[in-house]
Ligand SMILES: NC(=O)c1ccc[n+]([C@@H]2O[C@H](COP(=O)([O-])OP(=O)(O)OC[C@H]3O[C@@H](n4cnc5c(N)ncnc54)[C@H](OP(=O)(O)O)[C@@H]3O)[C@@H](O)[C@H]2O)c1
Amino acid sequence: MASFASSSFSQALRTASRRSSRAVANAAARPVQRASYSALSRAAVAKSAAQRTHVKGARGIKTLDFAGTREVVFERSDWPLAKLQDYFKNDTLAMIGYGSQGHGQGLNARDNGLNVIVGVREGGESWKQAQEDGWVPGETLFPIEEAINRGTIIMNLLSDAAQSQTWPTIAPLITKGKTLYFSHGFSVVFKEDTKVIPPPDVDVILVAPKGSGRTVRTLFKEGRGINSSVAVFQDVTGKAQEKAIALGVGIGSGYMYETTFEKEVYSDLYGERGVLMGAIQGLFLAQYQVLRKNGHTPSEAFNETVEEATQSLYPLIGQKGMDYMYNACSTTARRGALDWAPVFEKANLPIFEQLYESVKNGTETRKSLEFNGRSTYREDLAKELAVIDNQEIWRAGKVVRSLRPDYKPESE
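Structure please, single chain, the form predicted on its own?
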């Protein structure tokens, strides 16, 4: 779920990125940096740090009670920037792939003063985008194979399908002493389908930000930080987890929690197909259609289905929780929601159980690999997305959004 910046914002970001690139290119010749976690947001971090001085107790590694279950979490305050830079002073992070996650993680790590290079297909669209963001061919931007040879920590952020397709070429380059890093457990967990089997003599770790790469970047620039999960698939050095946590801080995480490669990929595929994207689109569409069939106008149907949810109620859930949102709504809304929630739960539970099993047994993986591996992938995807774009609910939504006081045309 990517977010797209305005052209003026993008230009400012690229200018800042180019300056950062020149700074990183000379990193070996200068002392360890002592900059903010976000070189673009020092004031925000300073304010946040001042606020944290009022928090009692040590921050860093914590065991917290999550609704009766105790879990370990890691906070970036345990990795001051000087410590982070010193830890990776002899490493080169080779960012393989420059899609949404490669963009966000790469720029954040670079702004944090780490030695980062990007590896993508020379002359391709990602190569051009990387150059616009300040990565310099021959200095910080290389073809994939050369970047892997130069790197000590190989951050494989290619798409899931591309990881499978390129693995025969990449695998021999992951030599002893390197670290193999992923942000999704897909390729490794479903190795029978992807054929991605890591070499036995390297650390294999995962840092999975819980959001798009654009969000990873935006929250970092605001001095905040996204939450991420961390996992170890293979620990050869005995320091794999420590390395994963440090890299999580380096790429812009605010806090991290432990998981496994299997649990990360199961929850991720399940969530995307469920309430994060698949289920919510289905529910929106079903409610909208019933309203339209009963004579409600497109604007009214959209406002009661999507606009009020996304602009009023869902933000309350994110900020305060479902219980707070229920208390904040009218008495009639509260009563109806309480009565109907169990009905929806009972109706949907079998569907979610079916969905989880489809993820766990690899059905969803095989579907994704088949579709994403087609030579006509982009054309086929465009047709499916056009169907959603042309649905009345989302055509009405474009008009509704244009009425917001803070609306800016998408072309700006």
Second form
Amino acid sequence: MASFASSSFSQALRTASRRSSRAVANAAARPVQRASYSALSRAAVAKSAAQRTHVKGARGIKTLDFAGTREVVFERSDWPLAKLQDYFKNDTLAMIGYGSQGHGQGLNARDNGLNVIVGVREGGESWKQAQEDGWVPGETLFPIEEAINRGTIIMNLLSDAAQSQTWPTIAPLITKGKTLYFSHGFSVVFKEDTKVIPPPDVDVILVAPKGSGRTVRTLFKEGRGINSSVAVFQDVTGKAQEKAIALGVGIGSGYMYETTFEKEVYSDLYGERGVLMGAIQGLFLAQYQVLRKNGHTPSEAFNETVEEATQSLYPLIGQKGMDYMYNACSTTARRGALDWAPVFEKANLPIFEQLYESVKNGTETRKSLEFNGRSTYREDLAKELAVIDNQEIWRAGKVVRSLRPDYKPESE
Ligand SMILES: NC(=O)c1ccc[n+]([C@@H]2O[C@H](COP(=O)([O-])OP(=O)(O)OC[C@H]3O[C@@H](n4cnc5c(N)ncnc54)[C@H](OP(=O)(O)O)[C@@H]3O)[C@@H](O)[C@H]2O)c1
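Given the form predicted on its own, corresponding form predicted together with this ligand:
Everything in the complex follows now, all chains and molecules, and the chain you saw is the first one.
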């Protein structure tokens, strides 16, 4: 899923994240014994081992039955930290880009005791952020080309538009023996538009965390691991899949689901435009508007549309599924939901068909490349997000949130 930054929320997130990153940077400044876990990841691994006891037979590669379809899942217990560090002892992981994913994946891999360097534009926003997180210019922080030259595993975590723009400079540096890593199938799958065509003599692999880089980091620090997709695009060494799984563990994944570059990018672009982000905003707005037109106050419309959803009902879906949530509600609510769900399904199905087609035929890719390739993309995005921030529904939401028992003023 793509990262999403709405002004106040993301500001708070960034502040919190910066704070925790600084703590990690301080820890990193202490002498590091490469053969042992950092304090952080030792605690994380111990906690995760304790949690794993709840998952019967959860070791290594597993074929699980997902509602009648058998699928392969990889688990990090196959990669104890000592094995992981030994596997990558001759490697340098070059994180190219330090946005949401570069930050989360880079810090996790560093805490896991792997040799990590960061490559970003000198003097840019990411350069500053990387320094704040303890990456040291000339030692672990380099301009992009130099980091690629120094790295053996080139982890291309630039924005998808930047991956395309920088490819002519980057491609000649991906020499035989290196590994090319992505966290999205975007650049390689839509090569007609991106022009990203990997050299034929390197392994090309993917680990795509199913969440923001901030979550990649937070879950790791809690001793848990994010779910990720893993895929191999090109296997010249015969070790590409093994390397992808090991890297998945290295950057903080818990479980890794086998997929292809194509399936990963189609499902990801579709999901974020759909229920994860695009559809949810559209549905919230539509429901809210009708309530307002019928004389309901902003607070009532917001509570009935967003607050109850996010604070009470959706967490129940996350815990135990839709039927569980329905069961937890009144008989009146349940009856209505059961009757209206198929109506919404029928109305929305053609839109989702249209969306999938728009992803598959590259329309969504071209739009993203055009917008995110502009030199003004940050300012342009900020303008669009400001419009959302200023919508009545979200302004009302700020007041509703301020009445939550756990409200903290700095989080607004
Ligand atoms: N974020 C997510 O939730 C998520 C989840 C899974 C997978 N992914 C994938 O992970 C990859 C990285 O995503 P992200 O969200 O972490 O990154 P991002 O925020 O989209 O990209 C940020 C990085 O790209 C650099 N950049 C932008 N334009 C550039 C240019 N023209 N030349 C050089 N560098 C440039 C920025 O450097 P400056 O600061 O110098 O501009 C920054 O380091 C993408 O393939 C994405 O699809 C993302």
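Model, not experiment: these values are computed from the prediction. Residue numbers count along the first chain shown, from 1. Rigid core (definition): largest C-alpha set, two forms, superposition within 1.5 Å.
- After superposing the rigid core, the C-alpha of Arg70 moves by less than 2 Å between the two forms.
- With the core held fixed, the Cα of Arg378 is displaced between the two forms by 2 Å or more.
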